[in-house]
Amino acid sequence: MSDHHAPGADFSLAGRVAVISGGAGLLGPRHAEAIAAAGGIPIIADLRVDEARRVADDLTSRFGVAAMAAQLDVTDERSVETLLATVLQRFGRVDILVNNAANNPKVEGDAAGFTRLEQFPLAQWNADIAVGLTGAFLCAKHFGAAMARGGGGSIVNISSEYGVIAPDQRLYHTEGLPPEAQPVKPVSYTPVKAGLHGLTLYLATYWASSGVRANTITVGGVQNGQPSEFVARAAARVPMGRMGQPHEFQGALVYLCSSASSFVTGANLVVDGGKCAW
């Protein structure tokens, strides 16, 4: 292998086919936009296929790439297998998997007592694990295996700061409610997000000799129309003094998907304004 390479070319994703689960959600379209802007071909995979089509059409017109929308239920192995077959038939390859699909129950502004651990329904726990963790496993199993057969690729698991630190439940405190009725970030959230990085570690070592890299992006709190009081509380817990914007994870994603990170696998890239450092 030569020691010489063209600086500046490493970040290109030209011609690379990238499957993004939950591609029509809050961050999914931003992930797809970053990949398209770097020359990649984003596959917007989501249960809400109409929303996915809107995202794909927008990216195709803006970036001139062959973005594709697809319906995907990450909890259904047959759905995952069907999408892989479709992608391989259409493009002949898959280079990137972004495991982005997750349940994210809104807590702020919602005083539903069911979020508390003592009342949290088993059915909701199972649903959150199924989407956020089992879905990532199923996508990695099939798309990762295709990458390993095809000479390599990049898997990026999108996690949360709450996979590294516990939720600060004071963020969700609602005046006038007794302690047993206070809303909290649900108990399922942290195990799912911590488990995603555990999956990253397993995949990174499992497929290292096949050229498949696996990494985690740990995302800090994202500002997305929350009440101003909540935003102020959240910002006070971040060294940089603010919540993240949806576009601020794009550079990390392009880096981990591209050859710029060719010797990076099993890493957890924390993009949180310094919150986990406190």
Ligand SMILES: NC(=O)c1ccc[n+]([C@@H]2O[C@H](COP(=O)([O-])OP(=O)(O)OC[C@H]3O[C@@H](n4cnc5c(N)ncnc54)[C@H](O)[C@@H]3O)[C@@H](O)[C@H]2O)c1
Given for the second form:
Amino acid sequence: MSDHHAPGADFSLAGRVAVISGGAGLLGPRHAEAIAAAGGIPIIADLRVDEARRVADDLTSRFGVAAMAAQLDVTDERSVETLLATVLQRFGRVDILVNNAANNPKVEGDAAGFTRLEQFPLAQWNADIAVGLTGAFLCAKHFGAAMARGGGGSIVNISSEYGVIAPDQRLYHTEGLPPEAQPVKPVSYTPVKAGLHGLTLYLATYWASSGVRANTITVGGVQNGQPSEFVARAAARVPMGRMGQPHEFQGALVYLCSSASSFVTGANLVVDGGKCAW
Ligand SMILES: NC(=O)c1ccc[n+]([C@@H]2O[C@H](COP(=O)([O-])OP(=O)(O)OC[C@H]3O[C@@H](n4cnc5c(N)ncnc54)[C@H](O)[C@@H]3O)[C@@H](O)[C@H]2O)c1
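Next, give the form predicted in complex with this ligand, keeping in mind that what was shown is the form predicted on its own.
Everything in the complex follows now, all chains and molecules, and the chain you saw is the first one.
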């Protein structure tokens, strides 16, 4: 292999086609924005296609890229196959997959108590695994295989600090509720997010010789209109003393999608203000 290259790291995503699952939620549009700003073509794929369309239209007008919206149910293999066929027909290639879709229940402020392990419904467990883990597998299976056939690409799995450390359930403590009704982050969340990095390790080695890299971004808690008392409690558990902002994962994403990370595969890039270091 030659070591001749242009000086400096290459963070450009010019012309690269990037599928972002769950692209219409809180963080998905920020992932898509980062890709568009680096010159890539984001495909915002979500169950909620109207919302995905709004994101794609906004990015097209702001960045002049051919952003596309698509309806996708990551739990349905035919839906994944249909999207791949559409993308290949329209762009002739796929370079990047961001496995971002997940059930991300907003526990804070919810006094329903259904999240507690003793009551947690099997159907909810199955649904959470289906979206967060099976969905990532199905997208990797089809989009990753297309990348391998096409000479390479980058898969980024969006995990959580709760895939590295357990949720501190004291964060969700609600005054006035008995212990058996205290809301908790559901038991499905940590297995899904830890499993996602397991998928990263598997994919990284499986396709290493095909030029498909796979990495994880471990996302720390993001501030998003939670009650101020919750934000203060969450911030106190972060060495940097605050929650993350939705745009603070963009640098990690562009790095892992671009040639700047050409020798990085199987890694877990933790972006959490130091929380997992404590
Ligand atoms: N927000 C945070 O604080 C935080 C922290 C750590 C990790 N994360 C992770 O970041 C990712 C994005 O989180 P978010 O806060 O933007 O969540 P979100 O709930 O706002 O967005 C998730 C999106 O996924 C879509 N979706 C759900 N099921 C789907 C399916 N079957 N097929 C296709 N799309 C589907 C939803 O419609 C939604 O638009 C998730 O993987 C989440 O676990 C978020």
